[in-house]
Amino acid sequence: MILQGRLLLDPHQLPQEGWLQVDNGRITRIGEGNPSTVPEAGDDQSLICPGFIDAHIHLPQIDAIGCDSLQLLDWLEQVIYPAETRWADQPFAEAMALRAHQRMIRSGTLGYAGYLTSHLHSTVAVLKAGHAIPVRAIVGQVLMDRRAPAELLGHELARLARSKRGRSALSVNPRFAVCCSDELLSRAYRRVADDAFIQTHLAESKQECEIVAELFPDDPHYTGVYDRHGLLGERTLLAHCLHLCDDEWQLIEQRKSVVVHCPTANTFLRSGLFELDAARRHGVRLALGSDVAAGPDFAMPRVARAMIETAKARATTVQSDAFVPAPAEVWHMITRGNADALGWHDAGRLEVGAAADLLVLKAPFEVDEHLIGRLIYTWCDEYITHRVLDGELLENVKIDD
């Protein structure tokens, strides 16, 4: 397969004019120029970019955005709860699964760190999704032992050994602290395997943090709870982190761990600003997620305009010197720097060996050195003309809902 279009290699140089073509699911040549044959997807007008990656994302809460006026505990109380429990219903957990895929690549999302429900059945619905829709993938079942409704507690977990399927690999994700008990923290780090990821949430609000406090009063901080449990390391992905001390971000850093920001979430539940200069002042990994569904974007680049958007909030309101970061890095992260914190170093890239999961736009205006800016600023599904997922176009495929 040949796609032509200015080749997006690397989003702080203008694009190049030219093509790639496609054999197998991989990227197998880069040319500059015209192809010389007919190409199956774009034009010397369109764009090639790599598909987004979100590093946060929620699959059972894709029908909850917009509950507004509540803060973390109370909306998970009242709208995220209710609507995880929906799946205990397996057939009704397949479709949503398959109807999460559907909006993800609706939106240019072709690889993503999620989270399930507590039924031991979401793993089965995301694979059969995966199976159907095969959009890059690591994902796992929520685990919580306390402090939520009891049709959500006391689940089977999955077995992880040799967990991958297809695309999909399954993580081990303890939704956060305030629900998870001593031993069910300690099972967590057993049934790891070598090669698992781990997901889960850290000091996303204050009232999060102080009944956190209370829950482990033994142990220094909220990071210091995850540690002591042997769950922060390289493959670790905390999403949030908005109220830590700096011994918690030398923590982070220590453990090579990830923290993912999730700029729309934060400001939908009044969460707070993320402090993007304490992450890079301790040289802390860092990713982008949409958190879906407080954050009400699957769009990864107005996930990207809300990272910048949130600098600029703290530059004028908390810190007048705090770093802000261009597009083209925030472009960067939901590409190639997002494929990188979740060990997909194939992903997010245009380069010949690299997983053939591409998007061709056709944008209304002009390619200049504000290009980025312009496609995170106004970004539209609609900008996207084919999309190419594990080497296949995906004219057959329904992406709309």
Contents of the next structure:
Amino acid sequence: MILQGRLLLDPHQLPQEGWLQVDNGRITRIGEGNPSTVPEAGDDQSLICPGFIDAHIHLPQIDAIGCDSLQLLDWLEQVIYPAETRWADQPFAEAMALRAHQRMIRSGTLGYAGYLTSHLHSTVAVLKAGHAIPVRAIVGQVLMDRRAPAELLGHELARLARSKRGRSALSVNPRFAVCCSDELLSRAYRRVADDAFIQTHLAESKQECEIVAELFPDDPHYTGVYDRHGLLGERTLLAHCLHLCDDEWQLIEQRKSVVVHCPTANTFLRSGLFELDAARRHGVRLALGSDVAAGPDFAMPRVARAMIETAKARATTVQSDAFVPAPAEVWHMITRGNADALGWHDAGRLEVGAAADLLVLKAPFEVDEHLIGRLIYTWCDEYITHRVLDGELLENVKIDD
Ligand code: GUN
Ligand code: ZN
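Since we've got the form predicted alone here, give me the form predicted together with ligand GUN too.
Now the complete complex, all chains and molecules, led by this one.
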């Protein structure tokens, strides 16, 4: 298959007119100028970029977007746990997992790291969705054993043969220390297979941090709880990290874990303003997540925009010298940066040999040095004219909702 368009090879530079060849799920050739055959998609006015990658999303929460006015712990109790309870019904869970994949590809998200519920069949549901719409995924059942409705407590993980997993890698997701006893956290550690990821939440709200300090009085800090159980490593994704002390940033850097910044969620739940400067000062690895449903947007360019706006909000309130990232930097994060954070060194980039998870865009403005800023600030899913997922052109993306 041949795709034609200006190639966004590097968001810091202007795109180049050219074409891509895709065979067997991979980019096999990249050329300049016009292709020698009629392209399957795109033309000389199109833009071609890697599909977006979302480093933090909750599939069972996609219908809970916009339930406003609560902060984290009350929101979990009143909105999210009731929503997740509905996944007890396996056909319901399967239909919703499929809708979650549909909803993601509509917004150009072709890879994600995410959470299910604690139900064993939630894993079956996401693997089925992954066979129908093979969005690349690192995804796991939620583990919790306290402070949540009894029907959502669980520490058993579905065991499914690798051959059944397709493009979905299974991770271990202890929800957060509030809902996890020491016993559950050590059990979680024992469940982590060699190359598996661990996903959890860390220091999102002040109230959560206070409860964790009471529940784990012998640990030096919240991050230390996870570290004592061996849960911090280079394949650990720590969502939020809004209320950390220097020792915690340092520990996260030492363990080479990834902090997943979720700016739209932090605004929605009024959790706080991420300290991007602290993350940069400590050299911590960083990724960007939608955190649907705390985050209202599936579209990663909107999350990227929120990252800039959060940094500007800090700069205009608490920290006048706050670092504000440029559009090209946040665009990099939602493509190659997130891919690298998820260990997908063959994704999020236009390179020969890379996975062919690609978007063809048609945006209503000129190509100049503000291209990426214009894309981010005016983003709408209608800019996407074609999606190539795992090397296949998706026709007529169907969305039920
Ligand atoms: N902390 C623990 N669980 C969750 C969740 O589902 N969403 C968010 N935003 N924070 C959490
Ligand atoms: Zn989350």
